[in-house]
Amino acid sequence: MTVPLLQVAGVAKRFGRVVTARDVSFEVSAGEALGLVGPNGAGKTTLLDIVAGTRRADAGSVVLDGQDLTRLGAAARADLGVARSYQVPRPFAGLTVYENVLVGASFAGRRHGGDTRDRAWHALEVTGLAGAADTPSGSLRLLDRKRLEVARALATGPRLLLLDEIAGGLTERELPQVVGLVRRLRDDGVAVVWIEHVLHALLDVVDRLLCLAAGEVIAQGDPHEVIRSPEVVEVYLGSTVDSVPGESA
């Protein structure tokens, strides 16, 4: 029996009276992409923070490839192969694209060894940024800032990649580049957990979908079955999201 790469079990988190995670459990296998959706304030980013180690859960566990990460911080988890991108890209504006990615690659040294420059360049090639390697990152358009955010995470050599709304704000002509990038990472064996409000982009890639509302899992499974779920339609698809081809909003 294949053991999932990531196992999240019974995770709970509250801030005062506000519950952002209540008994959240899910699994992701290597080379699988899980989409994470829900209305604003549902607890999606908090859940990614808990998996990445930037926030500590009040209860529950996070296990990667059989190793319990629950008490480990973000740096230790990064060493073990957990990487993430953020909703708002914040590159080091005074550095070039290549130098930004080199910073990410340097954090993988203890686990990978070898030449950080090779890892940085590979990340640029995978994300389509090799031609912009010498460009000051502060001058990038939004699409390239989003790709740079992924490249910096990818340069650490992750087994698990956590993505937070990397399609947000992009045009319809730009979206296929992001979708193709995530698909390539998944096909290369990287496990992906992707928060996204641009549903048609998400549904083009993910193998399964999980919907959160008020910190609770209200549906998970086949993406199109989850989208059709009456609970999901009521709490999520009635909110401000893009339309899904073939689905009623």
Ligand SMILES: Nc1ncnc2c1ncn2[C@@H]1O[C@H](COP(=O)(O)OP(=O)(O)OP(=O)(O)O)[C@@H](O)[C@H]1O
The other form holds:
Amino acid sequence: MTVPLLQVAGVAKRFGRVVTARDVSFEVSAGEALGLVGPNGAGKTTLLDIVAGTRRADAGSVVLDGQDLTRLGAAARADLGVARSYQVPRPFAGLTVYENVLVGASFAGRRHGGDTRDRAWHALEVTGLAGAADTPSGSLRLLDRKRLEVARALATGPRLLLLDEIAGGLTERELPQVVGLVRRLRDDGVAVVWIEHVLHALLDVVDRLLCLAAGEVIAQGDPHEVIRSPEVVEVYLGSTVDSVPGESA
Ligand SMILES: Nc1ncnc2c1ncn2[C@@H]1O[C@H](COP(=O)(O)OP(=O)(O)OP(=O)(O)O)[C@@H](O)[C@H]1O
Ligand SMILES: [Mg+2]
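Same protein, different state: after the form predicted on its own, show the form predicted together with the named molecule.
Once more the chain from above appears, this time first in line as the rest of the complex follows.
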């Protein structure tokens, strides 16, 4: 059996009286995509922050490829191959698309030999942004801002990619492009954790699904089993379960 690339064990986190993680454990292998769902405020983004190292957990551990990251900061984790996108895209608006991605590529480059500019261009090509390389990022439409978030993360040459709601706000015509991109990265051997409320897009690509509610894992495993489980229907899906494509009666 292969050892999972990412092992998160017993993570706990609270902000005052708000518990955002209670004994959260999950694993992701290279070439595997895990979907992360749950109601607003469930603790999904906070969990991503804890894996990326931008927030410290109160308890628990984060291990990448057998190496304990728990006490490392975000920059050290990025160097080891952890990359993330942000729920609210925040490019350097005054820089062009290429320049933004180059910034990503120049961080966390130490694991790679190779030319930083080549990695930046590769990330632009993979995300379909090469044609917009010289566009000021401040003037991008939403789909391209989302792609830029992914491109910036990709330019660091990640082994683990953490995506926070990259499909929200996109049109039905745009969604397949984002889904295709995630599938391609996963198939290239990247381990992906994708938080997403656009369930049908998520279910198009993820291998496993984890549902978080009030900081607790209420179900994880086969995506279609998870979304059918009574706990998940009750706290997250409610009556919308019938609207999930392929899940309707
Ligand atoms: N810095 C903070 N200080 C205090 N409370 C916080 C802080 N960050 C997050 N929280 C609280 O922690 C809880 C979890 O927030 P989080 O952003 O992780 O949720 P989420 O699952 O990503 O939600 P959404 O689907 O709306 O993005 C929320 O109740 C939020 O208000
Ligand atoms: Mg969030």
